[in-house]
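Quick heads-up: it's one chain on its own, the form predicted alone, in structure tokens.
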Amino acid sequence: MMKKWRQQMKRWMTEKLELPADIMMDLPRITMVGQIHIYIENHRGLLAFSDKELRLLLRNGQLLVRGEQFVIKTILPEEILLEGKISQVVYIEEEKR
């Protein structure tokens, strides 16, 4: 009950105070340039990486990026810049218990 109230309060504050939703609601911000670059902010950590797949932990799930010839250009605690040929970006929502 308290968790739902907290989410409603965050939504209300975001709308009324005109704050960016990604900041207030702890959502990832994803910026893509064509199929060659993807910049992801506000993630919780790197779970897996290969030249064909990147998997990041998010607050409420995971983000999966698939493609080819992946190279991590920049990696910071909450930001990552990936370069390669991106074919798929999938948000995997955590199952609610």
Contents of the next structure:
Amino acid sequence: MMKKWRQQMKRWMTEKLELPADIMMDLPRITMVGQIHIYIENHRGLLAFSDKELRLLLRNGQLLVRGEQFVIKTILPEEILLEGKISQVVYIEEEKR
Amino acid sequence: MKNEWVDTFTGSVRVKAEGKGTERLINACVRNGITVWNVKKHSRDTATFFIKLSDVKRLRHIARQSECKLSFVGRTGLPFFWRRAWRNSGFWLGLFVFIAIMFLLSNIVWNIDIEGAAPETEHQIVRELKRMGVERGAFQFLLDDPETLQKKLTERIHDITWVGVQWEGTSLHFRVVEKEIPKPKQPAPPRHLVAKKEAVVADLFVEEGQPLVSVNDYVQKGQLLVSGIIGVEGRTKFVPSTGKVFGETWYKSTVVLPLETTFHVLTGKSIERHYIGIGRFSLPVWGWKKPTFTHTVIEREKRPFRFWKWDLPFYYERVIVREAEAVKRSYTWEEAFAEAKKIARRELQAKLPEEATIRGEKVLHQSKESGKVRVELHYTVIENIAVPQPIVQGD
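Moving from the form predicted alone to the form predicted in complex with its partner chain:
To see the whole picture, the full complex is given below, headed by that same chain.
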């Protein structure tokens, strides 16, 4: 209850004060350059990686990137730069409890 | 983010991780501050990635807690490059030695060939060259340059009129032109002997021909002395007249000599310096002494180093600093007159042929002019005045 209230409060503040949403709400920020690069900030760790698929843990849920010839160019605690041919970026939401 | 340029200095390693949970391993690495890049998955259970060389120890530590097996498959960067270079040091050393030997051999005189000289002269040239340090195996840059060699050789060896000196790669090529010694006893054509200049005949020595003058005769230039036509009239014969007619001739010379002269004389003390240079910049390699000379004469000699058949931009320079001394020579009036006479006599003797003798010397006039003496002299000389003149026949 408290958590939900805080979440709503944050959302309200971001809207009213025009603060960047990714910082205020701890959301991932995803930057793509065509199909060849994807740069994801604010991730919570690598879940699965192969040359066709990348699964990242987020604060709530997961991010699934599909494509071909994937190479992780750089990985830092909260950032990741992926190269390859990206075809899909999918959010997998956490099941509601 | 990461700077790949720095990584080439510190060195990086490519790690191959096999087993389940390679993702977990990478996560653990990242959380522990190990920089990971170029992660690739090859199959379900194998991944490769790069880490810094300095992070290898920490990675081992982390990997112990995971289920992955690590192996190192590639090394790049400067530390590995050095290690590889060290392992190949034999090769580098060989290459260096090869170039060094090549360089050394390129700067050596390999051959001296002398063309156009008779064996005797050739031997003489070889001996003379050896004295100048030019021989097989000598360093090229220590020798004189071709022009100097040429000058020295023509000066020292009398039998050659001209010698061309040329470098052909590592061999020194001499082309010699010998003096042609006229063939003796060539049947001379009929000729007269005539006077070279006006004189009073002092002595006659006629081998062949009809003498037309006698001792104490005054002869003029071009006057017939010995005729090549002999025999009584009607039965004349043409002969090549030979002989010597000594005549008394006269010479006049004037010498002006200053009383005081200053000139620079080398004292014989010298310092040698050696440089190796490129362009305008030269580096001293030998000879560090500072000369204490007040007056110096500096000689410079530059020779390029060679490689194979090319002149390199590097050169060897020898600088000889010689001490000079200003010498003041002063004469009294008497000394100056005596010296002037001596000079005049020496000059005349140099002009005259060998068999001529100076018989008498008379001072015509001597005077003192502002610090100089002026002497006019008259000489009586006995010399051969006969020169051949061919007889034009046929008309």
